[in-house]
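First, one chain by itself in structure tokens, the form predicted alone.
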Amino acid sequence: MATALAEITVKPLSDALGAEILGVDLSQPVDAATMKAIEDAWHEHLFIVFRGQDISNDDQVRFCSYFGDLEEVRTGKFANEDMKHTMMITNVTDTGLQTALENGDMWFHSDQCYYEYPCKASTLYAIEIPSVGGNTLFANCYTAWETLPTELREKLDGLKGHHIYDYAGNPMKRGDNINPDSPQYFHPVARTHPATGRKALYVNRLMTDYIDGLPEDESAEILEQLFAHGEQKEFVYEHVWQVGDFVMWDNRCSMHARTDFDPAERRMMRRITVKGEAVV
């Protein structure tokens, strides 16, 4: 039976984005009422976190399935075939599923945005975490869209970018090599959201590598105004994880990034992705 909840908490984290989810234990169901009043925060706020919390991978899977399908790992072999959904972000190498192997900084990027359909949601774990670093960078992409210069806005609707994500070869930055057969697609530099009917600007550092219909040179160039102006700390909120942080994030109007962090100590993040809609 759902745990019946009357109201939640939700408590502002910073004035770029984001929401503290108060007075909800995800190991147990939710009622209906309680879960539209976090999805009514999470598009005000774009990233919520749930504290404290003690949740299996199948609490994680109960809670993202009421955001809809939920997203098989693409990468590599199922190191369970019962868990498709999960991978683990992790430096950790024994777990016995999926994993993602992470050490360093990783710039900013969409997750998925170089396929056709990207997920909407993301939502991370956090099981192991550093000492220090390790922290998760999320922007705001309503604003960095919203404050463009006029002039630019209009030369940039309705034009495409060309995103791209050599996993195996740059999987933190973008390297000057990139593998031609990697997942590759285009979608609008301004993509807009379909409950919120907002436009979010939608090209990232790691992931965006030109905009389709300018020169070379003039793409190369509006792009790194883009990434410099989506990236400013004013659109940023930076999550310090601790263990027992749930998070949830908006994929479709946020990009995020990751700090460094020391490769001896363990960190751990469960990861399961909502499927998405066509980018329009």
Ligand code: OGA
Contents of the next structure:
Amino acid sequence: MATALAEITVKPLSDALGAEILGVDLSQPVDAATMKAIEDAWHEHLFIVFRGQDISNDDQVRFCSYFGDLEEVRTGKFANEDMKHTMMITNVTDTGLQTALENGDMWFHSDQCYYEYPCKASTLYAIEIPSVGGNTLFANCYTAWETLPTELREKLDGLKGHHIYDYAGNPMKRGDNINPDSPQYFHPVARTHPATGRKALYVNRLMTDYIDGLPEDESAEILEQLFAHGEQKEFVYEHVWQVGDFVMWDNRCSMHARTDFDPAERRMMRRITVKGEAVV
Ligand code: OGA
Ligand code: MN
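Having seen the form predicted alone, could you now give me the structure of the form predicted together with the named molecule?
To see the whole picture, the full complex is given below, headed by that same chain.
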């Protein structure tokens, strides 16, 4: 009997989060039942990776479009005039493509949390990777929220964090000299995921500078506690890249960071993000 069930294999990657999806060739259109299975796995695991992919920019656009409208690149520079949704995360300068987030380690953050409508999904396709380092860390923000002391959760629920990102001046770490005109927005400290209904901690070391409604020193103290809590090893999966990895993560319930690598080595990722809904 014919079956509409998708034949994919979902292999969990760690106790924290993440799954590898096997049995899909993203250079070809993927049928609706398979895409639904992939979306379900993504909601369950927060981060998914398809290894050994050979995909064009158009293939990446097609896959991402299943999840919603694509975000146009606002921070940084898009790859070229025909690829307004594509940003090359790379230190490679000999391709003529515009680049962003070229070198170095990067603090934990959630993409675009400083906008009213942060992207829900981010995707990266690994084209070149350094021999060591340049790994991407992904932290589970559901677990972070759920494991906070009850009193702290009660205190924070309903409060908003202020997020700001100075891409031009401090793209990788938050300095003391953030341009006050940088894009910024307030969002709930605990946000509710529209698909799973679960609450996730939504503050991060790179972009969240204070909690609205708390005295300055208390806000700073609690934020430091939340950052340290959310970044603890148990909640983190470290992705060691292979060329041909295509990954997608959920910015509504995870945050990510990058480890350092030798700037003399080449690293090139093609990045496309999917628009998100209002943060509640
Ligand atoms: C990003 C990002 C990390 C990396 O593209 O949003 O944070 O590992 N990239 O390059
Ligand atoms: Mn990012």
